[in-house]
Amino acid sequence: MQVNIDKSFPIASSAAAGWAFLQNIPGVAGCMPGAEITETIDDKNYKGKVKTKIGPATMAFNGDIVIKGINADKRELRLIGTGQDTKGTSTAEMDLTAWIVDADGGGCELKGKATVTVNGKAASLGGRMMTQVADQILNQFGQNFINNVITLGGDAEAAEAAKEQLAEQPKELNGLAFAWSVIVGFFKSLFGKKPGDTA
């Protein structure tokens, strides 16, 4: 099962300090409430894992992190990530593009285009939920990199409330909460459509 994700999340800091902070790999993994690179392997090939939590049961992920590609002028990095549940009933692959735009009236954007391939166990989800999770976790993302790097190039008094905002961050993914969130996203739009409306 494939998804395509494209985001893109506004900051208020300048596109250097953006720049800066998504070529540290280890802490743009750190974004991610669960993941982390458990091993350096040299600049451009990492290991890490991911842990989620679905009610009582856990889920951990181990796979690999390549960087495909570092363009300074366009400041973009592309990478691609796989990796396979502990249990060895699914796999995962994640080829993301991601670089750092100036906005319009100050601060900068970060873009992101990811394919993500599922396989094995985790792909019964199906793909309207997979695209609803993902989404789900990627906003997550978003304000944990967003606030990283006001930390480096934002005023004082936001660089203090973005540093307590990522104190504060859960440190697993909560797939209960993510999973409530797609519930409820899911009856928001089966009552929500205009008469008339198909599906």
Given for the second form:
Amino acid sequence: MQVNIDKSFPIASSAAAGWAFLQNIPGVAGCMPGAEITETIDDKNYKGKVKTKIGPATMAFNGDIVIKGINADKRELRLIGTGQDTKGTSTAEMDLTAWIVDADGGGCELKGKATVTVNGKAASLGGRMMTQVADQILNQFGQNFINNVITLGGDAEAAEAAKEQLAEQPKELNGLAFAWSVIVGFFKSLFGKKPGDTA
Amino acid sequence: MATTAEDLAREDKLQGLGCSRKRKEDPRFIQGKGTYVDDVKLPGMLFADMVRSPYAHARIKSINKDKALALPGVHAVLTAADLKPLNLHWMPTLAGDVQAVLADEKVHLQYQEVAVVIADDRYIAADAVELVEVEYEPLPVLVDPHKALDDDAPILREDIKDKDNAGQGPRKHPNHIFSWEVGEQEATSRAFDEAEVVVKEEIYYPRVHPSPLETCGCVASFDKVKGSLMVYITSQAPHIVRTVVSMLSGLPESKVRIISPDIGGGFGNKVGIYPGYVTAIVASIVLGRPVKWVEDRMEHLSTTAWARDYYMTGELAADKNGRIKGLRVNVLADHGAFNSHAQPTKWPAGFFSICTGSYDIPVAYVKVDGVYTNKAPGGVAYRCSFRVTEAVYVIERMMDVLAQKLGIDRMELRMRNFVKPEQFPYHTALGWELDSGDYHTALTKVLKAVDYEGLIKEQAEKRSKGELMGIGVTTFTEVVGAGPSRNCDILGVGMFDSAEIRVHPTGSVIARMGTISQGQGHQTTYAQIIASELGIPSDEIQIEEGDTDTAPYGLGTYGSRSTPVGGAATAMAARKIHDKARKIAAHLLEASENDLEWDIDRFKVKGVPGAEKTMKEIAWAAYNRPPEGLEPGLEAVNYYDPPNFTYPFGAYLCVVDIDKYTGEVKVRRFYALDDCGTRINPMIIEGQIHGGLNEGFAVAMGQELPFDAEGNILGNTFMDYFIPTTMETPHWETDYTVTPSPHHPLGAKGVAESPHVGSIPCFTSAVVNAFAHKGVTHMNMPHTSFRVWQKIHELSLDKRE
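Form predicted alone already given; the form predicted together with its partner chain follows:
Below is the entire complex, every chain and molecule, led by the chain shown above.
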């Protein structure tokens, strides 16, 4: 099961701040709900894990993140993450390219293109909802990313608010609230909004 | 013969042929007192569970079982490397190929068995499965069979990539399995060149799964002291399993005992040998303890025996009056990663060449190409004789397409092309000898029963109002009762079947057959056959099947072969006993055998009232004072090798109403007329027909096993896979005609699969017919609301005024 996702998130901060944070791999990984870097092998190779809980089912993926390229001129990062769930029944791979651009009305924008491939039980059982699930995960990721950048480079008041929001962020992917946002997203997509549109 | 009230009472008491005797199986089933494989509990029994691949195609880089073995209660974790020294990491298939028991260096399909864990209980086994660490290197996946023979297609079967024959003839590509041709290619081409009208249609028969209520499983128990192996197994063919197990294990066949206990439905799903069975047997031999393996629903839907998956191109040539001049069918068959379809050895595409149907077609040509893909192996006969459902589907669809092209009513076109009653036995262009039939009478009866003219009128009115109503029809002929051993064998064993009947001194009977019931009611119907033949009440006749230590060798139950073959063996064995009983009666009555006549349950001396001996009296005499020169006892065995197949047929008509805004298809009426020759138990026949129609409805309207581009199966839970319940199931109307088979001892033909085979194209016919006035000639199954709505939307029929 493969889905392609295009996303963009406007950030009320300078492009330099955005780019600075984008190169902080553990920081970026931490923006992914339920994800963290567990080991830094070198500046191109990391080990990480993602834990998600939906209803009674917990899935934990262990995997590798490989930085395929960092282009400072374009402020662009490409990484490939591969993982297998700890029960050996599913695997996931994400090929992500993310870059920062200056926004028209000031501030900057985080743009991302990702191809996500899921195999095994997760694909058999969850394949039909995958576009929506990936969309929601990336929306949460985007919000965390924005808050992190603003913490670094926004004005003092905004930075304080962003910090607070980050502190409130649950440590793992929250199942029920998450499922609800998936369902809401799905119905929204039925009524005219394309699944790939940003929030 | 029976005319007096007393005679009739005697006959009624037998509950023989033609009686709607209540099923003897039901009291235990409806009380939950059946004994299925999962009910078997042996002392010291261990449990097996499988580690399965998340990938459809990948190389196995490493398997680490340390953590699993460290879990308390785990006895063993076996991989291909462990089975290799026993030469059991691969096993032969019924189709001449080999199949990995546990993935050997590489996985070929998602959910493939990679390792088996043996533990104290089912829960520990499941926990340990999660602790086995397997490292994979994903490989390019081949999902679309149309791309299998491309130059740049990934090669799936590295184990046989250099072989130019995979067990079923020459092959032209490493992913090619076989090409199978029947008929006259050149003569058929000529018929098409010269024809006034030609039609062609691409028809896909999706991959579906038989989905019996009970999944597959076994309990293997090896006795190290006796050196004998006993296996309780969900098998439709226990004797063949014994032969295969003996061949694979090296144990003498006499030390292998296979028991098929009660089986919760088979539908072709339980014919094959699966890795789970083999690993449980190996584990029991290695550990010296009983081992149980029972798969769960996802494992069942994902890996054990799907059916169909045929991409068919049908072509008909005809004259302007609709008389057919030729038939041509080309098929691309997706067999999955191993060719382990369950068909008689010489039939790589089963009996697909029955695709000339009920029609008098002068010349035909069929070609089937089988290819490997990264999907589960299988290709079983899901409630049908081997590949007959596909054959009936293609010819019945093509008849509709031709009728539409010519503007001739579909019923009329069929009437013009039917094989006529006087043409039987009829030799088809593709080599079958249809034993008997009366197709015109059957269809005429149906058209009258449903008021076909009235339906056509109603449809015209509805169309004028923009409403969608469809009328579907099929007039099918099936080929069942495999089969004559000159044509049919499995692993070299001819497809005969057997019955052994013992009449006890007091006149009760125990009889054992080589077949095995999975819900067909053999305990009920076989007893009725013996009752009529021997004049012993059915209730005093005990039928046993499924234990290879006690039953005579038989090829099992599938392809509607129990009545045509096992039922014939039963009648023939009973007749041997009848002959001996006549000798004993003659001795007792001091009369010549020729002066005796049989009357329901006794022999009478012709013209001498009161000089008679009942079968009970004869049975006693057989053990008490048999005539000189005659062995004591009263029993017989028969191995019946049928001279021909049997050809049940039927005429079905279906009426559907389609909601043009939601695409929902409502089956308003379904009228099924079946002719299965002599009817043994009308109530069981009706039950079988209801079941077959239900499964036909399931296939046509919702069942499919789709895959995504990475080879992930997307239909392997009952959330997705359609099993109709009472909520969805339409009302069925059944009817019958009786055209006995001339070569079967009772004239019976077999019935349980006809309704499945016959109804599926009938549903498609009805759905397509709802759109026929818009030029639609075919729509692929399943006809779910969404898919039907897509067609409605494409034709802009859902515009609100």
